[in-house]
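One chain is shown next in structure tokens, namely the form predicted on its own.
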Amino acid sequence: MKNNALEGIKEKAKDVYNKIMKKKAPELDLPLRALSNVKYDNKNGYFEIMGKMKNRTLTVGTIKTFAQTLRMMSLSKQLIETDDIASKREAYYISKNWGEAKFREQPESDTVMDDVEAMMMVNREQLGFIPEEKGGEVAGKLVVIDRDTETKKELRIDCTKFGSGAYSIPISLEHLKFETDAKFILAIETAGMFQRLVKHKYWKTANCILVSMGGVPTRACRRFIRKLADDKKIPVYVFCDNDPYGHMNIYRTLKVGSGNSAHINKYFCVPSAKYLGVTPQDVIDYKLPTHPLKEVDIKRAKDALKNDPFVQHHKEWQKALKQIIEMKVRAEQQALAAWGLNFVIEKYLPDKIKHPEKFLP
């Protein structure tokens, strides 16, 4: 896959060079990375990019961005050829040696990196760029088969043997293999709830694998869950807060991806995932303490109902989002503690898992 990325960079660079030699304005074509340029096909199960493109032509007004794009491509070529990596933050600081093409702030660097990724139709890891954030944590009935980076010998990592800690998902994971007899994967939004379930060995009681997403799951976390679910043919249940952010930013990103990354969603989403809770109906059924819904939450829910292809496909999500808007409240996972610190382990999760047919799609 890295060779494909390298060849793509060389081809784009050659095209720019040839146009300059012919005294024509060089240009770079990139897919438009936005929700308006994606479609949702329930059969494939993820957001797919459509045909809208944006054109970056070398002009007086675009000369800096054009130069930055070419320099980022050059850096990627160097990383691939030397089998090296650079974090997003390191790439930003490397640009400080690019003269007038340097980035003033990292968001500028990140945007150009995303543009190069979309232009090549590969993920940034294949271009040699890695994220700063952790990949997520795992505990429970799983053995991860990795390899020693020096000796290349097989390493067997038992995720039940971390005591009060957990296995950290690596950034590079395509080589990983798995052994498990778990019944399901439970992906959890908050680190606090994950720690409670680990503390009381819920994975043992329920015969499952626990994965802490820590908010919006990183690419590595999403890829790990997808690979594990596909390889071992086990279901994925998702446990988030009851608010539009938990529903649409965390769960939907895990399941179908995002409009901004539609060119690579097929690698990083988990189409088989189902939403266990917390749902608006749970707030009523379990009489959960709530907080007022913020204006940004209401806007997020209304935008999803109006513009999100995933929501427009699933009437169950339309009903849930309308219900949360009408109720005007949100509820956190930790609100279940109002009925006892271990209510979530002893009552809520067992009750929910008995009826996966009631989970939101």
The other form holds:
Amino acid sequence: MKNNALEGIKEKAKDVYNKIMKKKAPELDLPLRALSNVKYDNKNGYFEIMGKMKNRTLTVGTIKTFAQTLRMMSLSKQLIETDDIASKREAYYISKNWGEAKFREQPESDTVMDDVEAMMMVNREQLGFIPEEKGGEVAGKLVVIDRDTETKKELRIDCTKFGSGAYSIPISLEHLKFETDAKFILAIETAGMFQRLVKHKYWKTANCILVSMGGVPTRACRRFIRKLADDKKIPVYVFCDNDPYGHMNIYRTLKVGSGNSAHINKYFCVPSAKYLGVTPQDVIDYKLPTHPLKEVDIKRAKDALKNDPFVQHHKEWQKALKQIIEMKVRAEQQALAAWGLNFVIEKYLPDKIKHPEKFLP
Amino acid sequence: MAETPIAVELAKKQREIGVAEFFARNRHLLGFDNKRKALMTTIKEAVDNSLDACEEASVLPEISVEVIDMGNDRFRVIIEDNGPGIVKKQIPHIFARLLYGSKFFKLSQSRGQQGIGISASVLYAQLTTGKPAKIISKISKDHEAHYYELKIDTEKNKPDILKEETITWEKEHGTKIELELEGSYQGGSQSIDQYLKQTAIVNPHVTLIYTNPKAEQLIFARATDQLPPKPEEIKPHPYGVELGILMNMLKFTEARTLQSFLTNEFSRVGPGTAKEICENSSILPNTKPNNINRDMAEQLIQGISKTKIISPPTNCISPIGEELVEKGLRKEINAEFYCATTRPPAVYRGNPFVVEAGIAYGGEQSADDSAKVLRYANRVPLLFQHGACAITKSVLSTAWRSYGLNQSKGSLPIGPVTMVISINSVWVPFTSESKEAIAHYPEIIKEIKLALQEIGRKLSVYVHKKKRIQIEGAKRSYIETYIPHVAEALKELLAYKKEDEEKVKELLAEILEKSRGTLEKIEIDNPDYDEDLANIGKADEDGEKQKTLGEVGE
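Alright, leaving the form predicted on its own aside, put up the form predicted in complex with the partner chain.
After this comes the whole thing, all chains and molecules, with the earlier chain placed first.
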């Protein structure tokens, strides 16, 4: 698989070289990474990239990025050939040796890295780049089978045995295997809620696996849940704040991917995921305390209604977003604590799980 | 006993004040406020007179100026020309009588106007050193040269002849004046050197030989044998005449009727216009001019202002010319861009005038300094009182920002700029007899501003073009910065050889060059530049600035 990436890089470089030899302005074609370049249908279950390309022809305006893109490709080639890895931050520091072509801030280097990734249509791990962020945490009825990095001997990790702590999802996880008899996976937005459920061993009561996403799920987290759900054929329920950020940026990204990573959504999403709550209707049904909706939230909801192919496909989501815009309020997961600290465990979750058919798609 | 009324006592002290006495006390009015300026003004007056005389006689001027330091702030100044000379009888009056001259009574473009300048210098020399003026003049090779030693009788404003003799002088014709006066010699922007240089720049038909107090000789050789066209003398235009002058004219005219007086003594007045003026003044056209009293004269002035009279003829003005203004700038300044304009003639108070302006931009000039403004009136450089001058006012009130220069409100523009602004007229309205600043006539300011706007527009085209070229240059160097990175990355990616890397760089440069076209170059192309000339009067400028600052504190 890695060799494909390497060949791809060399091929692109060769194209550029040949153009130059023919005295033509060289160009690099990258797929456009945006919501406007993805399509969604229920059968595939994820945001699929369409053919829109961004053309980077060598001109005054583009020569710096052009040079940086080539240098980033060269770095990737070096990493693959030496079987090494570099984090996004490390790649940024490596660029400091490139003289005038160095990146001033890491977001610049991240963007170029994403461009290279999209150009090769592979995920960045295949290019030798690894993300910085944590992959998420797991607790509950699950045994992860990993290998010792030195001895390559099998390691069995029992996710029930971390006490008040949890298992950390590794960045590279294609080699993992799983053993579980859990009924479902519960993906939770906030670390706070995850902690509460771990402390009271909710996974035991409900016979499930708890995953803390800590905000927008990282690629590793998405891939882990996907692999686990696929391998073990267990449903995935998502538990987020009731606001457009929780609905769209967290849940939708987990389920179908994002516009920005359109080229790799296929592997980095969980199409089988369902939205458990908190829903706008929950706010009414459970009389939850609320905060007024912020301007950015309203804008986000309206944008989603207008531009998001996923929302456009699901009437239930259109209804939910319209409802939240009308109510003009948002409610956090922790708002359930207004009815008692363990209300979520004793009442809310059991109630919800009894009626999976009421989950949002 | 009846006391003598005080007025009788006072009357004993009351007497006529001689004009020479008056100026002896008010020397600043004539430009002799301090020693330094006095020396400068003396030379200026003598040179102006010489130039006027030569041009009037159609002689190519060759003027020698010598300044000798006698110690104790005393200087001997000798100015000699090859002009037509002065007839014996007139020599004492010209040099030793104030307000005596030929130019006051005629309207024609000349440097001198009032007949004060040179006699004021003689007076100043006499007041400060007690020494007479020594004059030699000869009118042709068939005549003898006359030598005079003259003083001014300040009470009577009459020449006091100390010595008078005929001598032999090798010159065919010409005049030489020698004065000894108190003065001080300094370099800088208001120096004799600077004045002579600026004179040479706009008078290319003149040869000036200057020996400064350090006994160094500078020669400004003539650049052309072509004399400027001789300005024509014109009669006054009715719009410019004032009551006193009008009454004088009425008194001395040979005309028998008012109508013929008007048609004969004024320009642009034919029988029809004359009749109209008479009608508007309610005076009969056949009234005898001598019979017109003060009240009637005033009526006449009002009648003139009610009558529509066409503008005075303008062929009497001989401007420097766009070409020469630009050439002058080129000699003096190494710049990237030059342009000049000569406005069509205009009229203020019945006097025709022509404004000219030129500009030199960029090159070796500092971009952080205020613009330099060189002012001229009838080809005479104006070095003093720039703040009081209509030229400066016009520069300040022009919006230079729209022409690509920086400018704070009410100040000179900032930028690598030198401007030449020149006014030519049959009667340049100076603010004082020392002729240092031009009066603020709205018509004149308007014309100067129009001239500045004209050169400003041309300047802005250049400034913007230059900016474009600079941006383009910056883009290109930006491209050149990144070409090696593209080549190096490709080398790493494709593992090709060093030669290939060079080839890639070369081709990339070519590809990008092709898409951008050739780059225009900004450079100084100025074969007319004369470095020695440009340096004259510059050497002491820094010292001078400090001195000025010190003076402010005093």
